[in-house]
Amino acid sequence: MEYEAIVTGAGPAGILTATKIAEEGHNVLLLEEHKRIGEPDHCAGLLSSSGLGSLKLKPPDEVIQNTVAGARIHAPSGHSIFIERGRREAFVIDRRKFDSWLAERASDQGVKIVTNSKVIAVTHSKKGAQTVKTSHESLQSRVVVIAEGVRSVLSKSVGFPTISKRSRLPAYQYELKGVDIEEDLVEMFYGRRLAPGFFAWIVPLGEGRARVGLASRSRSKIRLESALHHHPIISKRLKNAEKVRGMGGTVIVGQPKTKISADGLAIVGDTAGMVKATTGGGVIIGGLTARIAGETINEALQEDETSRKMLSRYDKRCKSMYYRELQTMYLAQKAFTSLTDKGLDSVVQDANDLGLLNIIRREGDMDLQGQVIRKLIANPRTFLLGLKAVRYINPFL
């Protein structure tokens, strides 16, 4: 056997899985189809300080572009609420440098990394030998981890469920300079005409620069261009801005997949649906569950047993630790996007008037939002908010 584990895809989830396996001295190969790890990047780059801490990651200064202390959420009417917790809550990172730094750490642990190597097919066998065919060669391994992102081509070919089209929203964002914004504050803009199914965002990079993007059910780039010129708040913020570069991507708003391991196989990160449906963020939750995958594979290799029965420990551990959180966020996203603009205005206004923001400020967690959502639901004042908002559920959904 050439390798004990092969990981396909060098995004954060793939790199962290490979690193965890290599920490126990196993022979790991990490394959990346692009020439450079981290390119092209598709992410707004906002990561919580607590989430990075839970992954035991401390990015170097050259990776961090800015820090933010809070968020302002804008309703369609222009009314807004401000959420902060009195400290620097998150880092804005350069994803290209961040992924490259993660890869350097993996290499230091003994992971062999090969770039410009596209995986064409994965053939799995119950006899303990998995075959990975690239554009250059065929390789064998005891275990294969698929970290291909949202495409699900390889994972589908070996029998894993795919992410539904309805759960994949097209997104587009620009990096701009010359913006007029608060440089320690993220802004989120909701509205069915602006971004049906999701929202638009402004993430400050410091020194008058920002990432401005939008995800929606359709025509995200066209909607973003319209917002840059016509949205009453966004257009004012960016009146004198100059585009530096643009990038497209996909935001996942679905639930985690029900099956994430098989005989000699596992899927991680976006491929496994390990993403917060409320914001589309997947680096932290994807990284945490990727580490569980790595730990489980280490156990399987140690016991010389890589069957589905053994690797299903990964499924069980993820379900017990994170599925409730992910499903709660999914239901909250579905409820929020089912409202008309009047309903969205009602929720934002009443959340402030009823004092519910105090619960969010006290209990909120950027990554594991399910806990605060459940506390909000249990609060009697939320019932009053819901009674008013339910009148505005979109009848055409």
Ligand SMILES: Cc1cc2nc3c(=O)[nH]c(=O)nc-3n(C[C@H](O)[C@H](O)[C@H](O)COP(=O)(O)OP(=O)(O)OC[C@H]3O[C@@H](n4cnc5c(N)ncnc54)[C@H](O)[C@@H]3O)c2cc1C
The other form holds:
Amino acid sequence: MEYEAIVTGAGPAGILTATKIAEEGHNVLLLEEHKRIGEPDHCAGLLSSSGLGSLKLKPPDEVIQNTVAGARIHAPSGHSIFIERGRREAFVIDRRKFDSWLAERASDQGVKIVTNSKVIAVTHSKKGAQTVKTSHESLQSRVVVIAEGVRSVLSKSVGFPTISKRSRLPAYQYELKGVDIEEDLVEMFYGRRLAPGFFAWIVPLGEGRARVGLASRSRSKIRLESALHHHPIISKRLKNAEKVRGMGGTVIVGQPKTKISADGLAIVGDTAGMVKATTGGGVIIGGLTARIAGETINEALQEDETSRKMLSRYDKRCKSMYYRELQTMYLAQKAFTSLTDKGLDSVVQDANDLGLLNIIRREGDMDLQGQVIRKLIANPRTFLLGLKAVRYINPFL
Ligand SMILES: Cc1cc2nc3c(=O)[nH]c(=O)nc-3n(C[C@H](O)[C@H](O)[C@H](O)COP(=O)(O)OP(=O)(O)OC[C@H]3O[C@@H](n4cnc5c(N)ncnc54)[C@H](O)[C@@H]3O)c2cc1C
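Starting from the form predicted alone shown above, please give the structure in the form predicted together with this ligand.
Next comes the full complex, and the chain you just saw is listed first.
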């Protein structure tokens, strides 16, 4: 067998899985279809400093574009809440540079990386040898990790559940210069007319630059263009701005997959649905769970047993550590986006008036939001807020 493990897809989840496997001295190949790692990018680049710390990652200065202290959340009426949690709560990173820095680390660890190499098929065998076919060669390994992102073509071909159409939201984003914003604050704009099912965002990059984007159930690019010109706050912020570049992508707003391993196979990152449904952020949670995949594969290779029975330890560990959090975030996102604009206004105003923001400021965690959501639900003042908001649930959902 040429390799002990082959990882298909060099996004953060694939790279971190491969790095973990190589750390134990295993022979691992990482295949990426594009010529350059990290390109094309589509990410807003917002990563919590605590999440990077949990991943033991310290990106160099050239990867970090800005640091932010908190977020302002705007309701359709113009009311907003401000959640500030400290000067270096989150980093804004350049995903092209971040991914290629991760790949350099992986390579230093012994991962063999081949770019310009699209995997066109994975052939699954229970007997212990998996085959990966690219356009120019056929390779064999004990374990194959599918880290193809949101696309799920290869994972579907070997029997993993796909990400449902309802959970995949089209997104579009511009990088602009000459914007008039607070440089250390992310802004999120909610509203059923503005961005049904999700929200629009402004992520500051420093020096009057920003990523401004929108994801929604449909026509996200058109909705974004309209917001740039007509939204009362966004258009004001961007009055003198100039577009530098535009990029499209798909945000996942769903639940993690119930099955993420099979005989000789595992799926990681977006492919496995490891994304926070509240924000679509998947780099940190995808990375944390990818490392669990890597650790489990190392155990399987050491014990010379790569069956589903062995690899399902990856499923069990992710479920016990993260699924409750991810599912709570999913339900909270569902509840929030099922409100009409009046309902959103009412929740934002009441959260301010009832003092619920203090709980978020005190207990909030950018990555694992389930805990604070459960705390909020248990608070009697939230019951009042919920009772008022329930009148505004959209009956057509
Ligand atoms: C508009 C937008 C904004 C976002 N903002 C944030 C944010 O601020 N913070 C955050 O944490 N997350 C954000 N996300 C989500 C984040 O980008 C993803 O969760 C993350 O990139 C998932 O990493 P991954 O490694 O699973 O997949 P990806 O990063 O998508 O990597 C998959 C890789 O696999 C390669 N590949 C696919 N198929 C094949 C094949 N057949 N053969 C070889 N290679 C293949 C692809 O080229 C790609 O390089 C955003 C997403 C979008 C769309």
